[in-house]
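Consider the single chain below, provided in structure tokens and representing the form predicted on its own.
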Amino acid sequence: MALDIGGDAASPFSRAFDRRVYTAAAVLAGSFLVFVGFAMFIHWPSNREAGYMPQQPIDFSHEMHAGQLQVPCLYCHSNAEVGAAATVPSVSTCMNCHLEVQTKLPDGELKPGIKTLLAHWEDKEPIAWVKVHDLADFVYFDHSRHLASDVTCQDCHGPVEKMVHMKRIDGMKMGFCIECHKQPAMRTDRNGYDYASTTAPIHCSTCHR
């Protein structure tokens, strides 16, 4: 007498086993699709490196300095108006204010960032800031040329004056630059800033020299 295990006549396995196999296959297929989709999102040129926010040697707040205190960007990044690189502020630039302004904690101790700044000042050592916006070596970008065209800091760096911790708002790949270069004379960017700009060249030698 043949033993009936509840499966199809053509299948040596039970229906319960078949269901488990189909469920496992569906889960694996779904997981694979999610993984592929996530990988494509991460590596898509406009998203790659967006949100990069490295830890800095001093917990510097742009929201406090550029936002609340309205310190102009060019006061700290003084080379942006005259050269290709914006440069980061020297310790002496920071100390122009912090020789007098030295904030303290409720217990009377200097804030850690102020302590670190004063230590660098006393030791005559530069602060090893970590670059947040670092283009590839084969890309040439001139800050002074863009500022002369009325491009604002926020157009590339986002609403810096609202950032407690500086981060990248975009991957800043080639498409990001070309999209801007193709824009008409007047436009409003995604952060709500209006600026004037002439249509810029998009041939290879503009950025790759």
Second form
Amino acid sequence: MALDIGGDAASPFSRAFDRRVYTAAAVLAGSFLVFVGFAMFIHWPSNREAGYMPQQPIDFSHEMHAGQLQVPCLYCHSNAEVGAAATVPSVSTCMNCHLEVQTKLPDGELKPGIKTLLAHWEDKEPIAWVKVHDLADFVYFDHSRHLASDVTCQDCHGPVEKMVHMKRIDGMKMGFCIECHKQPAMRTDRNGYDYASTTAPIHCSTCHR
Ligand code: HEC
Ligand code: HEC
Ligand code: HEC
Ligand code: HEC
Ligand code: HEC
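What would the structure be for the form predicted together with heme C (HEC), given that what you showed me was the form predicted on its own?
Once more the chain from above appears, this time first in line as the rest of the complex follows.
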């Protein structure tokens, strides 16, 4: 004699019970997807995207220094010509000028940025500038190699001399590098004719070593 538990032949459980199991599984899967979506949303690296413009400890303006005052980029980022990293200048580079230039507001107070700069100088405390550009560690990049060819700072960083606040103009993903690397650079020969010279390397080990 078969035991009747109210289900059909395929399942030992009742249909109502099966439905509850399916519903529970669907709810679980649904909330898992919502959780993953939320995690991706909050961890999305917006600091790697075009337009990223973090608040800096001092309101340093490239528009004023590199634009209006026309201080050359390499005066402050001299390492770009000789090394992989361009590096940001030390406080003492700022003080080459700001030992003298200490502009006051109409009320006699120092400008807030200058005040913070002088405090760092007196305390011998480096300024904790927030990184704007940051490639993944598995990518090899070298500033000096690029500056030795005809590439300019603006080709990669945009019109920095017009930026009041430093910001990224590009996410700098792989496509950003490859697009330029595979483009034949135009050069001019001794007779004044433009010609396409060799392109920069695009084999993977150029940038992934
Ligand atoms: C008077 C010094 C000075 C001059 C001149 C100057 N910079 Fe800077 N630069 C800084 C300082 C300080 C920072 C860090 C603060 C900031 O990001 O605004 C910086 C940051 C940067 C960054 C972002 C660094 C990062 O964190 O990724 C880039 C790119 C840059 N400069 C490019 C240039 C270019 C291009 C020029 C010339 C057009 C130039 N700079 C001229 C001082 C200078
Ligand atoms: C080549 C000289 C020179 C160098 C180097 C230099 N500055 Fe200046 N800076 C100036 C001059 C000139 C002004 C304009 C003075 C003014 O009107 O306030 C100025 C203005 C400023 C201001 C005031 C902006 C405002 O109007 O609120 C700040 C803040 C400042 N600089 C920070 C820095 C920092 C930080 C560094 C180093 C990374 C630096 N400067 C390097 C010459 C220089
Ligand atoms: C071919 C593209 C390219 C050119 C040209 C270029 N940069 Fe950069 N720059 C980058 C990339 C990519 C990074 C991020 C490097 C990293 O995170 O390792 C960067 C980072 C920086 C930084 C942050 C500090 C560092 O080196 O990590 C500064 C400052 C900077 N560049 C300034 C300059 C200046 C000034 C020039 C011109 C003299 C210049 N760059 C030319 C692509 C370029
Ligand atoms: C605006 C054009 C341009 C952009 C953008 C650019 N490069 Fe280049 N790159 C060049 C040129 C031109 C050379 C060739 C320099 C030479 O060989 O004289 C080069 C050379 C190199 C080299 C040296 C290759 C060798 O022979 O060993 C590396 C590494 C490199 N680039 C990495 C990168 C990375 C990583 C990026 C992106 C973050 C990038 N480049 C973006 C133009 C560019
Ligand atoms: C000119 C420089 C350059 C060359 C050449 C290059 N890459 Fe990349 N690669 C990059 C940069 C820059 C990134 C992005 C790093 C970041 O997100 O900060 C990247 C990212 C990647 C990633 C991670 C996923 C992604 O898209 O962000 C993989 C995988 C990769 N590269 C594989 C390759 C392979 C395979 C080749 C050869 C066919 C190659 N790369 C050639 C510069 C380069």
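Think of the rigid core as the biggest set of C-alphas that the two forms share within 1.5 Å after superposition. The shown structure was predicted, so the numbers you read here are calculated from the model rather than taken from an experiment. Numbering follows the first chain given and starts at 1.
Q: When the two forms are laid on each other by their rigid core, does S31 show a Cα shift of 2 Å or more between the two forms?
A: Passes the 2 Å threshold, so yes.
Q: R19: how big is its Cα shift between the two forms, in Å, with the core superposed?
A: After core superposition, the C-alpha of R19 moves 30.6 Å between the two forms.
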